[in-house]
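Shown next as structure tokens: one chain only, the form predicted alone.
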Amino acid sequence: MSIAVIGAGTIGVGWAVVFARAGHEVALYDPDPARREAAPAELSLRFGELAEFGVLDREPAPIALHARLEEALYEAEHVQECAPEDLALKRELFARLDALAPPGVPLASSSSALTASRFAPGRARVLVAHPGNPPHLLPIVELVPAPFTSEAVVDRVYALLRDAGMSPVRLRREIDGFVFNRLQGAVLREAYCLVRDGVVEVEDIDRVMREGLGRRYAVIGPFETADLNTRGGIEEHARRLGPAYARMGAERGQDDPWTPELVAHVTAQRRALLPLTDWDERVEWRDRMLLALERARREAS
């Protein structure tokens, strides 16, 4: 399979990893010189970094760099946009691939705020495939739908993505920033707050996450965290614990409670992935996980 990677910076290159580590053959385009001739020495780099860790199980297939727009496109059966977030840019970019890339092909942006809407209004094969960055080392992608996205587009995009070795979510709607940066912007908003009243220092913000939170949450996510920390469940965390979040959320003009009714509808969720029956054992896994991840540490430093 042939994808057409638009954008040789950061994203773009790490995209290219990904797609070649998988097996398909990759056209990277980029309009500037300067980029496309420093991508293919950061492209061996980040091969060569993956082979070093053991996490590279195939020969990449080949990239080739392309100036011109319509050669990376000519045999594309997936695009992948990596322009850099300006709405006009994407406007006019999102314009020219529809009208240069082969029909039915998917055109997926990497925004990592604009929506489809924005920037490619009533095209349907048009959506946002967000990924961490760098891509080719966080697996987690958002497929992010226009109302007018086909969701056959949706279905073929998330199976390339998870047969390439990402883990696509689909959002059930468009919304700004989508879900990777909004939690992001939630962690980073309270730290400004934490530093500028006085609570404390820049380097302790980021040890209680590096040595706390980030710990746990490379291991599970805030939902299951929750659920975990008290015996009963994430009901029952809630029930005790509810309180004292709104009252931080109220000192910060929030207001988000955690009502009877929401609390009801994450726990069933929970509780179709984790029976309360089974909650011993996962627990027994967290910390054998948290286990696993400080020898690790202590093994790279």
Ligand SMILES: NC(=O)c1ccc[n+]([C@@H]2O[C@H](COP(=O)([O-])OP(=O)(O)OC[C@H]3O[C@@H](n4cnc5c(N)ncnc54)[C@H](O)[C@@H]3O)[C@@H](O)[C@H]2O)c1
Contents of the next structure:
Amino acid sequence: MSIAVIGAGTIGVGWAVVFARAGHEVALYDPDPARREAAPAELSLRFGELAEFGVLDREPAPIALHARLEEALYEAEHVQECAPEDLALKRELFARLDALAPPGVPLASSSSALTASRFAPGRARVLVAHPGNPPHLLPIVELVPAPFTSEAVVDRVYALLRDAGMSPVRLRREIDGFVFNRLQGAVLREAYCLVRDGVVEVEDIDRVMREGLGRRYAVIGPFETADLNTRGGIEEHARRLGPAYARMGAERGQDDPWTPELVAHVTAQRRALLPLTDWDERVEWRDRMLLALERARREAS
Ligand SMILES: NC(=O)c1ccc[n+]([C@@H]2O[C@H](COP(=O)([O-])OP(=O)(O)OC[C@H]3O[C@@H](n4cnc5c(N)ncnc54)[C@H](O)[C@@H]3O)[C@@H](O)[C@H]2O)c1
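If the one shown is the form predicted alone, what is the structure of the form predicted together with the ligand?
All chains and molecules follow, beginning with the one already shown.
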């Protein structure tokens, strides 16, 4: 059995590393001879870096390069498609994958924006499994089933990726841009506006992120940030700062108020994750993580 990785570009090579380092044999296919020739050196470089930083836990399983799709799919237990982001190409490719891959084997696309409904309508074993770039260094992967994707397929892909050391997040429904790129887009849209309006220069935006928001986001997400920034937690944060954030949104033509019901919904989930009795301890943990990051930053520079 092996994992078939279809397309040996940036993302395909990254996925091959993810699966091989977890002990899965990989069959890596690319129609371009130049990519097949370049891939082995790229794989060696990545495995070498993982070993150098002490985060390669085992000898990677073998990765075989293939020029024929049929051969790559021959003993596949999972197919990870990483071909260019082109609707017509993915449509044709998924029709071939569905015809050639062993029955019942999940067909997962790395697509950044195209949904399975658009490139594989009606095919129950197809879903999107969208990684960050590079996949072998960012554990997140968004699982985006189409309405017709079988639950069992989603469960199987979730378990495979989790056991391979990834951190899958399951979206309840298809949405343009998924979650990763919608969050990224919200930041980037505002960054463009601030530069356009002459508020700051490009490097200032990157510094605010690098030296501030981003460092904290390396440890905790936006909801936990709000929760830990205000004594009393996220409910108190929304009470105090909600109106200011609503004004900033309105300035950009956005009207998505944090209604009492929405704040209560978010608060209930945060309190289930962190009772307020543990709040001080978690703030201390955050600070120690930021210290560890600072130490790693100093060591690296
Ligand atoms: N680069 C990113 O930041 C990123 C992040 C997450 C997801 N993705 C998604 O991953 C997919 C691959 O992106 P990439 O950045 O690796 O692109 P890439 O251009 O680096 O690699 C694409 C590879 O697919 C090969 N290819 C061309 N036609 C093919 C076909 N018919 N069948 C199989 N392979 C074919 C190409 O030869 C190339 O090696 C895209 O859907 C992209 O949106 C990209």
